[in-house]
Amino acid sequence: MEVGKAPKIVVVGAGPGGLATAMLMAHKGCDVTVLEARDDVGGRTGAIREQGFCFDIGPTFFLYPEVLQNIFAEVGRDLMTEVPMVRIDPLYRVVFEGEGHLDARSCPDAMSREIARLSPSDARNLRRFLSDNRQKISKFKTILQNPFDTLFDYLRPSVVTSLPILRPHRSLDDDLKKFFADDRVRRAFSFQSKYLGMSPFNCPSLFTILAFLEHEYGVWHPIGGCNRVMQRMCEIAAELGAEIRLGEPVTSFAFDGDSISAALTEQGRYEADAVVVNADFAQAMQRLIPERFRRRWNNRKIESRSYSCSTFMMYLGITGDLPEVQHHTISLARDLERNVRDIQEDLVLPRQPSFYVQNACVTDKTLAPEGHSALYVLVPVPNADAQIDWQLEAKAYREHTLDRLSLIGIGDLRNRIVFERILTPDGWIEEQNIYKAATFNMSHKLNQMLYFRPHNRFEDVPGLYLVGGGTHPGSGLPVIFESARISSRLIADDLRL
């Protein structure tokens, strides 16, 4: 870095982590260039805009916006002013196939009454569950906010003292049994493990905090969809001086010895004092970093890791509205354990799948033309390890999924569909460059978290940093934004800003 000149930072990928890093580093006075392969920003938090409809590609709500609020505040902005959001209540409806439903409410008293409809004894334990998880999050937050560069980081007092409260040896479902005896109630507080692409029966118990965060801090809908947040972050980064270059994929990197020195595209060479990779970790490492530089994360190590499930997506523009369908609805298969086993162990298409539907137009009329609605349908399916022929299976699975919508009160939509886009696991690979179509990244097993997850400062290549769901702390928008804060602090320390 030349004395007296602003450090040059190149960010590869304009997903949420990359955009947050661009904002933070531009605010620190760095010369920031963002290189994005696609023609729009957001990555998995991108959008489909066709025929007056707008669909989020991936995430459809904001959970725990405090992290992003802090990032906006650090650059002198207010998140809720820049991107107005609505707090959803009910948070969502959980439908138990053939066994009723539960409307999750933000008010503990209202939520207790909902639980009491299914299990009066469990309703009495809600406040104990919330209190227990307030302790969990207070301990876990400190862990998530710091890098894990060495095994000695496990000896930090914040980590050691958290173990009795986080109970990492238990599964999420086992931990919930301390509070809720009814299977349906436990499912309503554990389906959130799907945000990590995992099963409640093997997901670490510390992730009960996901349901807690929803109830404690709310489920938020940004007006215009989640991608509107990405659009505004891009605009703010540019206002702070960052250069955003869309439709310009990075083809390779240049190195000075072992250190990274520049990003190369077909349009030019971008010198860098630091490079931040926000692309899918497994895919980008194997494509952009020669294996001789990746001693800890060689191709064999990347291949051997455990990856999340994938998803079969339907984005449907329909005539009319569905006022009886909640903004968010989760339908859980009658035999949930079988459903999970099909997806994660047997690697076969579930015949009676769980699914999620967003009917955002009950809250936000900007997402569809007048007299129409935008429906988002997500079905968890095996990742590419299953070697499913989606060209053969997609049409039949579409029909099966449309039939399954009757479980949440949606009749036959076929004659009402005026716009349709389907995204299969093949599409996640081809359009989003996601390794193995693992929509939720590397899974969050204990041996793939903290130190054992890719580090924010990539130790094998000086000058290379990582953000996004494939690195520490993990996937999901709040922790992706946290990864941007961690990596930005590391860059500032390393460059002595």
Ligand SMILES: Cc1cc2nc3c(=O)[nH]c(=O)nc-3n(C[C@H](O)[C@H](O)[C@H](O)COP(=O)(O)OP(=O)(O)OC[C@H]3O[C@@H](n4cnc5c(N)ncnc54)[C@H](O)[C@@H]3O)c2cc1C
Given for the second form:
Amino acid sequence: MEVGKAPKIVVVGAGPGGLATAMLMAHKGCDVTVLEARDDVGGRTGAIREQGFCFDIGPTFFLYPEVLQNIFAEVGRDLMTEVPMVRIDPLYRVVFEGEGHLDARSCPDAMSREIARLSPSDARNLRRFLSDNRQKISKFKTILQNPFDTLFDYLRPSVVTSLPILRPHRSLDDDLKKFFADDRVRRAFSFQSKYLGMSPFNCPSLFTILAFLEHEYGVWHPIGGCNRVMQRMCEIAAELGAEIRLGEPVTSFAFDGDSISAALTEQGRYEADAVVVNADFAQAMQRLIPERFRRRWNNRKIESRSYSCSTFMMYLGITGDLPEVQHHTISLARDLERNVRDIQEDLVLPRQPSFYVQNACVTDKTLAPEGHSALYVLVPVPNADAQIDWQLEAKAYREHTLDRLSLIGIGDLRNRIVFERILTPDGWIEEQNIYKAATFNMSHKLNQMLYFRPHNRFEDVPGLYLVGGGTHPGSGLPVIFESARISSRLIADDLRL
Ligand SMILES: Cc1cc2nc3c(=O)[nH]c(=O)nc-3n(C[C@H](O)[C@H](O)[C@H](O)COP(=O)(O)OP(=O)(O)OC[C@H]3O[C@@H](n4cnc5c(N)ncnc54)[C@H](O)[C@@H]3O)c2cc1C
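Switch from the form predicted on its own to the form predicted together with the ligand and give that structure.
Then the entire complex follows, led off by the chain already shown.
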């Protein structure tokens, strides 16, 4: 680091993790450059803007805004003023194929009444579930907020005291059986494991906190979509002095001995006292860091990890509106276990899949031209390990998916579609550089979390830090923002800022 000069930080990728890091490091007085491969910011949280429609590419649920609120506050801004948000109620509708539905409500009394419609005895246990998870989250918060650099971190008092409460060896579905006997009720509190690309039947029980966070802190919709948060973060980072360079992929790094010293693009060379990689971990490591520098994370180890599922996406601009369809609807397959097996074990295209539909125009008219609506459809499918020929399958799967929308009360839309974009696992690889099209990164099994997940301070290469869904604490916006806080703190410590 040159004496008397601001430390130079290069951030590779303008996804949520990269933008949050850019804001924090620019605010600390660093000379920050963000290099983004695409022509727009946000990565998987970016937007498709066409013919007056605006679709979020990936995230549509903005949960637990507290973490981002803290980041905004740290740089002197107020999140809700910068990006107005609406708290959605009902949070979402869960449709159980052929077995009714449940509207998740933010008020516990209203939620109890909804559960009672399906199972009166389970309704009595809602408050017990909420208080159990309140305790879980209070224990786990410290774990999420701190790096896991060494195995000794498991001996930290906060970890040791939390283990019995976290019940790390039980599955999410098993843990929910303590509260809810009805399968449908359990599904309404466990489908959230899909946010991690995992099945409720093997996802660690810790993740009951996902449903809890929704009930306790709300499901939020940023006006303009989640991508709007990314745009504002980019503008604020620039106002704080960061330079954001779009359409400029990093092609390699320079090293000084073992330490990383610069990022290289076709346009130039960017010297760095610290490099922060926000690009998809597995992809970036294999493409950008020669294997001889990766003692712990060599290619064999990266390839042997288990990765999340992928998604088949349809972004539809339609005429008219769908006032009877909720902002968020999750349709769960009648045979959920089979659906999960298709995706994660048998690696075949599910023929009776679960799916999710966002009809955000019921809340936010800015997302479509007048008299139109923007519909987002997500179907979890196997990742690229499945070797599905999407060139061959996509058309028929589109038809099948359009037919299945009738399960949530949407009639045939074909004559109403005026804009359409389909994104298959091939597209996730080509457009977003996602390893194996595993849209939710390395999966969140216990042996791939905390110390066993790639570390925020990448120990194989001095000067290299990670942020985003591929590092600790994991995938999902609140924890991705937490990764930016952790890595920024580590950089500040290492550079003695
Ligand atoms: C379909 C889908 C739905 C999701 N829904 C939700 C949700 O509702 N709520 C939630 O909290 N989370 C959700 N997530 C998970 C997660 O929040 C997002 O995937 C999030 O965008 C991941 O952020 P990230 O910081 O890891 O970076 P990414 O979004 O992956 O961004 C990384 C950036 O790095 C860039 N890049 C890659 N290689 C290079 C290079 N060589 N040089 C320069 N730049 C490069 C990419 O172009 C990209 O812009 C969803 C994810 C998906 C895919």
